[in-house]
Every structure is written in C-alpha cells, then in structure tokens.
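The chain below stands alone, shown as structure tokens; this is the form predicted on its own.
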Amino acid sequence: MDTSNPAILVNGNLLPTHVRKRVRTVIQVLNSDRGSVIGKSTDDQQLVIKGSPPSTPLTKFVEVIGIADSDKSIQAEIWTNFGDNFDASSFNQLCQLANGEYQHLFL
C-alpha cells in the first residue's frame, strides 16, 4: 500500500476542515453527468464531485479520493464503486475516529 500521499477520511461535516487537502469519502450517487456527480454524503450532506467518473457505470455508493476544493466539493482523482449496500453509520463513526483522538492511526 502506498502511504506517501495519504487521504484523510471525511464525511460532509468534516470536509470544510480539510479544504485543499487530499481526502477520501463515500457518497450515495444522486445524479451524474459528464463533468461531475452530485452525491449525498453518509451524514446526509450534498456534495459535488468534480471530474469525469470512470467509463463503467457507477453503483449506488462510490468511494472518491481527491482534493477538497471547497466545503462542499471534491476534485476526484480516484473513483471506486462500493456496490448498492453500504453502512453509512459505521463510516461516520470511522470518520470521527480518524479525525479525533485516533487520528495518528490513520495518517
């Protein structure tokens, strides 16, 4: 695993604290067009994912790694389909741990 350029785990509420940093999150895809995807974060925030999604169809839940370019948008570098079932509550708990007292374990 490449650890030279880590991405911070975020949900919608944590994204504004990491603008201009490399982040990773999971969204539920709401709408997709050629240059962006509108998604709902696991804590029910609407996010805009900029950049062209992969040529394969997106599943309901997608992990995105990229640069947070505003408090509600990410410029995507990597897209990973996570399927049609995803435990949003567990991911939110993971985001809290990764940005709290256990941050040193994640970066």
Given for the second form:
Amino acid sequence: MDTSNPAILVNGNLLPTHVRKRVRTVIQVLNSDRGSVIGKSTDDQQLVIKGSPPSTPLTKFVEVIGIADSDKSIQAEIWTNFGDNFDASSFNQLCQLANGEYQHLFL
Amino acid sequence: MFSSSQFDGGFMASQSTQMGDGTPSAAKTRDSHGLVPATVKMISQASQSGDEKSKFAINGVDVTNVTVVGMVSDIVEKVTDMGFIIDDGTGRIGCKRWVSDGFDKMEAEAIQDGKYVRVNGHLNSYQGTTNLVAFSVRPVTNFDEVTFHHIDCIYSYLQNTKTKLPQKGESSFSTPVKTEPNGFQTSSMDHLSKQYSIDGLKDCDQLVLECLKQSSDMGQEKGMHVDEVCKHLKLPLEKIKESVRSLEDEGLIYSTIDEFHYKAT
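Now show the form predicted in complex with its partner chain, given that the preceding structure was the form predicted on its own.
Every chain and every other molecule in the complex is listed next, the one we just looked at coming first.
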C-alpha cells in the first residue's frame, strides 16, 4: 500500500493552489489540438491540458491526471474518458470538500 | 441522483441501479459489518487491533468489508488468483481476486490496465503491508460513480464520527449526520448543516418557536398563521411545516382556530 503519490482533486479555482503538484480533474472538452486540449473545468474556467490525448476519440467529459504546471494548465499523464453524461456540479462540490474540511480523508 | 436521500432507522437506501452494483452502507451501530466505502488513504490510516492481524478499524469502527473505486494497474495473472493494484487518487493498494467458480469471464474482462473498477473485499495484513482480498470486481460504466464513491467515503466518515453525539428528544427527523449528503443536492451544504444543532431541537424549530412566542407575547390570541411565520423567517414553507409538526409533537406549540394557526405553550 502506498499513499506517497496522491493526485489532488481540483477544479479551476483550486488548481492555482496546487501548482507543481500531481492533480486530477474532470474537464469538458471544448477544443482539441495535437499536443493540447482546451477544456472547461467543472466551475466553468478554461484550462489547457497539455500532452497527447489517447488515440481513441475523447468523450465530452475527460478526467486528466497529471502535474499542474501553471494556474490554468495541467501536463497530463493519464486521460480517461468519462462519457458524455457526467454530473459536473457534484464533482465540483466534491473538489471543494476534498480540499476543505475532509482533506485528511484524501491526502 | 446517486446519493441516498431516504433515511429511516439508520439504514441507507441502496443506490440507484444506474450504478450497476449498489452497495449497502454500514448499519448505524458502531460495529460496522456492512460494506464500508473507503479511500486508500483512509485504509492506510486504519488501526489494527492486537494480535489478530485481520481486524481493522477505520475511524474507530471495526471494519470487515470495504469498497474501493479506482483505476487498475499492474495486473499479475496466475492460475489460482489475479493480482492488481488499485489507484483511487489518494493512494495505491494491492488487491487479490481468487479465481473460483464465481469468477466469471465478465469480471476478468473488467480487470484491465487503466480501467476504473469497484472492488469489494476485506482488508488483509500480510508481511507488513495491507492489501485487499476482493470477492467482487465490477467495471465502472457511469463515471458519476467515482464522484459518488468519494462523497460516500466522506459520508461514512461523518456517520462514524458524529454518532458519538447524544440525541435529545423524539424528533422524527434524521440526525445531523444524515443531512450532509443531501446538502449537495440543494442550493448549499453549509446552509443546511448550520440548521442542525447538537441538542436535538433543530435551529429551524428554534426559530419557529421564537417567532410564535413573540407573537403570543404581543397579545395575539389566535397565534400566528404558518404563512406569516414563513414570510417572517424567510424560510421555505415546507421547512416551517416540518418544524411546526415537530414542535407540536414535543408539546411546545398548539393549533388554535384552525390547522394553520399555531401558538406557543
């Protein structure tokens, strides 16, 4: 069992507090390019996800796990399609809880 | 929605079938014999009792079975069992699924690198490390399950820590703990959680009672209409009606000229 390398649940507002750390978030894909994807976070902020997405087509919602390299971008290591129906507001609230008073359950 | 919102006697209604594999939560008692949702971080913080290495306690509650949702990696297939690692974002834990009659092809297909699965099993301590002996591994098909599981972990933590508080009165309403998961379905969690005080008489009830006391102090014989209370306190009518019912049960208020007018005793 190993808890040395967690991925912190973030949304657009929380990302700046975890720059240079390993984070995970779910974004709604707005635009995808070779080398980067522009996405909307669950709190309606625009984020840039760098890296190459997997060869399979991206669904509307994608989870990315990687290193936050700036206030508004993540260098993605792992991409997971989260489908076209995803409750973004619940995920957003979870991010707030997981970084707030229940942080000790996650980090 | 995926959260359980109907509470009665301490049991959490099982999740909607959209989940694919609803897991009943632990019973209200301190000895949790049900399936406890946990993050790997919570498992790493679990205490082990004495010589019996197989006894774990999370948040002070004995835990037998846990449910974890995470991503599969490092699969090791053997003749007798299948080993893999689950990473749920809070940590990584080794899992083992014994190959037996129950282990059908669909389960085997679910266990693939990079796929999200729900693993149900019991905790086991072996050679200084904790791992999960799984009796069920199911693929996650609707990813709201991932969000739900993490919220479920928070809920389970709250349920196990807050049941220590004494409950006064025969209030028919759910305990402070049970309102927490409902919070995210409505406008704001903080608003709801503040409404509930520890001593059994909820803040909302207090407000209604105060309001009715004030009106009878001002000499109103027939008491106050529930709509007036509603306007005065700026709370939804449903909440006022619930409080009125509860206060009436307690014997703190009584109806006067009709079922809408109430007065404090």
